[in-house]
Amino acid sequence: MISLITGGAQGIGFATAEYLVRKGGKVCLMDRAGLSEAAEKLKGDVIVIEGDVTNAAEVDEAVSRTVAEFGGLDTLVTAAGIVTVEPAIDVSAEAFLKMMSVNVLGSFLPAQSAARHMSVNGGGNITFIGSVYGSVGAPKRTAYCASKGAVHNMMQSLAVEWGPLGIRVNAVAPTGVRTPMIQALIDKGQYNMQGVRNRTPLGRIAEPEEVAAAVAFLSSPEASMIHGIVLPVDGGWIANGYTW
């Protein structure tokens, strides 16, 4: 499998990029820092490229470098997103404006990217990274929630246009996973990690090992009829309206 993961230097981006190097696959990481000592990490089949996800011309470099040097391109995993807590009363036009560039467009570039050239050559995956706030409200995040909620709405559309191009897209809505974005995020006192413990069922946020597993599967052939589906990776907290 021929893969390019955005925000692939990093939490879930990395992982998915480690999970399918592990099983044989090879990837290009996009990402904006952190590149050289990703790869180095991986020690797999890996290319890398320093982009700007908002930019069309960078992300176009990224899907024909990954086509010129490995043959093709069969996966396409949008991993990069911003995060920010603030009352939404005191949020900037600026602030909004950047969440939804980074996480709406900067979903959707690589997408038109990537089906660019699987339309033309047998097709291929799409998977976006959502969030359960692409599905429920929460206090101090209404940007990212926005943003989230759209990443959602676009990949059905999107599923809707390109399935009968052979191209199935479809997304992962996880909780919060234990990443660098959410560590800062509880560095500052920012995070409830205790809440998030007492509405999920299972006690725990993910492991970004967890949200790979469920994205290499939705990308896998053992996933070819799931289509236009958001899968929630998140230890039952989307099902609990109850919280104790």
Ligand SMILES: NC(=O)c1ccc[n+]([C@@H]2O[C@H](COP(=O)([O-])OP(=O)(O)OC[C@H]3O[C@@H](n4cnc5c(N)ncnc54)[C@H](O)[C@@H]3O)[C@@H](O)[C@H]2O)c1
The other form holds:
Amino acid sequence: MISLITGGAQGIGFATAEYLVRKGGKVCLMDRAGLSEAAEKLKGDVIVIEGDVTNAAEVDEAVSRTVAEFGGLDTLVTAAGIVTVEPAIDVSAEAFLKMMSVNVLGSFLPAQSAARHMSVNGGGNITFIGSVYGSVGAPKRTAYCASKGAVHNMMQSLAVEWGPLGIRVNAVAPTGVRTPMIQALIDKGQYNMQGVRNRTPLGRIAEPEEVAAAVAFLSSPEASMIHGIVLPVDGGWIANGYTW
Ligand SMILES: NC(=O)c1ccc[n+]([C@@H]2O[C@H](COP(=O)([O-])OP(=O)(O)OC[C@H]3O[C@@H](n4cnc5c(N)ncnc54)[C@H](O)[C@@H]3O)[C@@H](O)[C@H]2O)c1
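Show the same protein again, this time as the form predicted together with this ligand rather than the form predicted alone.
Time for the whole complex; same chain goes first.
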């Protein structure tokens, strides 16, 4: 399987790359930084492309190089993303637009570019990294929640439009995952780990490898009839409506 993973230099994207390489896949990592370190850690068929997911030309270049160097593109995983924590009253128009640009447009452009290839080359599959916050709201995360809700909804539209072209489209919705993104929030006192544990029936946040396994399943032939879904990877966080 030949995959392109955006945001592949660290966190969920990197864990997904590790998983797919371990299963014998060929992987292209696209990220704006950290690529040589990531490539060194991955033993296997890996190429890296520095670029910004909000730049259509750079995204097209990543798709073209993947196809040129590996001979095709079966799977796209969009793991590039950002988070901010700020009272809604203070969020600037620029900050809101940046969130939408990276998390929504930065998921759409790679999907569009990949679909242009897949639709005329036998199909493929796309998995977006959404979030539990694509389904529910949270204080100080208005822009982030809005962006993830948009990703989930966009996934459904693309599934409807591209299913007939042979392209399966899905999303995963993780709870907190132990990545540099969450560590940065923890370091700034912006992540209530105990609160998350309390709400989560399995009592913990996720490891990146657990999200990678779900993404790999959705990308695999075993998921051939799974299309247009948001798969929670959350230890039951969404299911729990109990309040303490
Ligand atoms: N970590 C969590 O708790 C968690 C939970 C739910 C959803 N998610 C989502 O999963 C995705 C990955 O998160 P993570 O925790 O691995 O984050 P991370 O910050 O550890 O990794 C994200 C990667 O995306 C890259 N990136 C950011 N903006 C980019 C851009 N414009 N162009 C190219 N690359 C860019 C970064 O350089 C980084 O390597 C994000 O969409 C995030 O919102 C994360």
